[in-house]
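To begin, one chain is listed below as structure tokens, in the form predicted alone.
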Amino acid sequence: MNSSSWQFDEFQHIGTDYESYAEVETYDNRMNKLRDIKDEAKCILCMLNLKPEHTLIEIGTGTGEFAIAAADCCSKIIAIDVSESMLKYAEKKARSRSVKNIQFVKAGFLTFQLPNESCDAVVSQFALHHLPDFWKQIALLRIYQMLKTTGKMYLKDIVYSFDPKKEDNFFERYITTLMTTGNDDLQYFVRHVNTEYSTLAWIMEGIINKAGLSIEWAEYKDEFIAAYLCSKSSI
């Protein structure tokens, strides 16, 4: 038995299949009709306030949408995703938009290998909850070891906000109106619901104070999503 043999496997697949090449070709149109992904990088990239000689890691960069529309803020970003399928997607999207400061890294939250204090910003969206509670906690102490001392954290996930007393209520209630709507996103949805691993608010908040990232901003959307920006501070 080596060191690591009772570490979370991050690699495993739960959830949607994305190294299947068909779902991450799929990945860009899905999320569009979702999100509006530009707009959204956009206020992003404002919060963290990068500089040109930054450095910033993304990870769960998926198809790279993110990290490229950060390129021309920063020196260097490092792209960072347990998808093998994602990343070659990622690099050849970067490469047809002739990007060349993105480093593609295959790892995850667990897996990866940095120095401390090598970077000035993270950013991670819709990944974490690919990790139970107790590993998201080693995944944002990680994050915190690698951060600057003026360094920044965006996170965006899907994390219950509801009363849990009403789940039944609040699942079907959003289940039924995907069904009403004829989105397609359904079999996503209750997928994540099903197998992945997404917290409670006050959990996330908790686990956040706990890696010693302070709290600048919080936003809860749909009793759902979370977004956070987090600044180092002192554990």
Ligand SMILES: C[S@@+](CC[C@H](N)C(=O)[O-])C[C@H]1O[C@@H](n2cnc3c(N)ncnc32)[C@H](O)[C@@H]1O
The other form holds:
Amino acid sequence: MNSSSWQFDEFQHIGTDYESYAEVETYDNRMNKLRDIKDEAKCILCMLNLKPEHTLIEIGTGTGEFAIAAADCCSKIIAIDVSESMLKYAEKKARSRSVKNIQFVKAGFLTFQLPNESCDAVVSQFALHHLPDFWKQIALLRIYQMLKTTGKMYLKDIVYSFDPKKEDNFFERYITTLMTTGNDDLQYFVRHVNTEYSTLAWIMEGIINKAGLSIEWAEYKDEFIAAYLCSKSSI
Ligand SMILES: C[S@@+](CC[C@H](N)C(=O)[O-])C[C@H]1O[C@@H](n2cnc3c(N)ncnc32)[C@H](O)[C@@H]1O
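In place of the form predicted alone, output the structure of the form predicted in complex with the named molecule.
Now the full complex is given, and it begins with the chain already shown.
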């Protein structure tokens, strides 16, 4: 044991193992069926209002779809992920689409190193729930530090906004729907709920505010997906 052994090991995968290359391919195919990824990216990029000289950091880039879409809008993108397999997959995809301005870095919310106030925008989608709440707070404090004073953060994740007194009801209702539609997302949903660290909406909002970030816009969807556009405010 040493003085840093209390720190959370973000490289140890919890829930779905994104170090497995088969899982990475499955994830990419599943997301392309489930989401309109191009349209999502377009909306986020429109909200961020990026300029060609801007630097954007994506944390938990996964298979790289957002970073690749953003590559047309600004000169420098740093795409961060803790999974080597995700990074290799995303890098290959970027190469195949002749995208050259993305730097792929193996690091996470708690370990990436960037100078203070060095980036214009931070985007993270469906990745922060890999950290328990205390570490989510540390992650957002670190994001606050690296954003320029005019910087923006777009955060989307699985965040519970249903009434927790009705939690059985919510999960059972959702699982029953997935079972009746024969949807193969069922196993991922169950694994997410019982092993990963999604939090409640009021806690997520508190964590964002405590980090010194102001929520300019928020959207809650289906009582378990939340998106926030935040700007820097003084701590
Ligand atoms: C559900 S995927 C989301 C990928 C992509 N952002 C998307 O929207 O499809 C979660 C990603 O977060 C990564 N991840 C997990 N823990 C992380 C951490 N502490 N820091 C950065 N990325 C992390 C995983 O390796 C995985 O690529």
